Partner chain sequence: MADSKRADFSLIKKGILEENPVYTSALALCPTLAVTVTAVNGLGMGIATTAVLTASCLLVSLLRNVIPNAVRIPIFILICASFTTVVQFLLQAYLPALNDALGMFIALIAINCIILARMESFSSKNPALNTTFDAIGMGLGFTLALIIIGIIREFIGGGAFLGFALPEAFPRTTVLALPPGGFFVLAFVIVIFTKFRDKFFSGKPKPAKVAVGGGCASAKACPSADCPAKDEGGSS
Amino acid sequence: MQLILVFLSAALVNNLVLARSLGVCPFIGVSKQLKASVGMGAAVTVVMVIASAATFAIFNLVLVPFDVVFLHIIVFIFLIAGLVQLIEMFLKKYVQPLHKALGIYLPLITTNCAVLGIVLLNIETFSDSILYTLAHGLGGGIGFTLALTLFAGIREKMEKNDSIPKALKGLPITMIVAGLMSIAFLGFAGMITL
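Keeping to the form predicted alone, what do you get for the structure of that sequence alone?
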């Protein structure tokens, strides 16, 4: 039961994009097309889960025993960069349309603060349990994907809508909708407490 609460908390209550403002660059940049948003969300989710497991292992088996915990951020960044490169090579070889749709944003997962944020939160909160770490990583990825796809669906509808005032078209209405989505996700805040 506690694992489900950790997952739901990461996905809804403490959504990385809408509650913690992490990963906003791909949230705004990739969310113009629903298909690209789903692909980006899936790629980020895979990276988050694998990075959560790998950073847990490296932190507990290497950094803590050798008393070099102060290197954790640098080590985690290199680990995430390597994982992203592997996923990019996989997509380029087997899923070329998605690789083209993600474009420049795929290599930017390396510097996506949501991925680094989730592994740092995992170490800070769940450094003694791999199951909680994985549940939190998966929840963070699903929450990122949820925010991205919901926003992309709304943006696609707005592109076809002629009733938006000319002064608000483009970036202004995009920022307003992002703010409203963030407020809507605040409604989950009282539902789950860890």
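Residue numbers count along the first chain shown, from 1. Rigid core (definition): largest C-alpha set, two forms, superposition within 1.5 Å. Predicted model only: the values in this text are computed from it and were never measured. Compared with the form predicted together with the partner chain:
Core-superposed comparison between these two forms: the C-alpha position of residue 94 differs by no less than 2 Å.
Take the protein just shown as the form predicted alone and give its structure as the form predicted together with the partner chain.
Shown next is a single chain and nothing more.
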């Protein structure tokens, strides 16, 4: 039960993009088309779950026993970068169609602060339980995908709208829409208290 709460809290209440302001760049950058945003969301979710497990292992088996926790930023960044490379090679060799769908989004994830953010949050809050870590990672990924896809749907409609004031065209109106979505997600606040 607690696991489901952790998952829902990461996905909705503390939504990475809309409540924690993490991963805003891909949220703004890759949300022009619905199809691309689904691909990006799926890629981020996969990397986030695997990275959560991998950083959990490295943190508890290497960094803590050898007393080098202060290196965690550097280690995690390279771990994520390496993971992304590995996943890409694996998909390319064994799961061609998936590689075609996710391939171009994978390299973008290396410097995605949502992924690094979630693994840093993991070791802050759930450094003693792999199950909670995984639930948190999965929830974060699903929440990111949810926000990204909803936002892309709105932006696709917005493209056809000619009545946007000239000064607001482009980045500003995108920001305002994101702000309105963020207000909508504020409605989840207080629903789950951990």
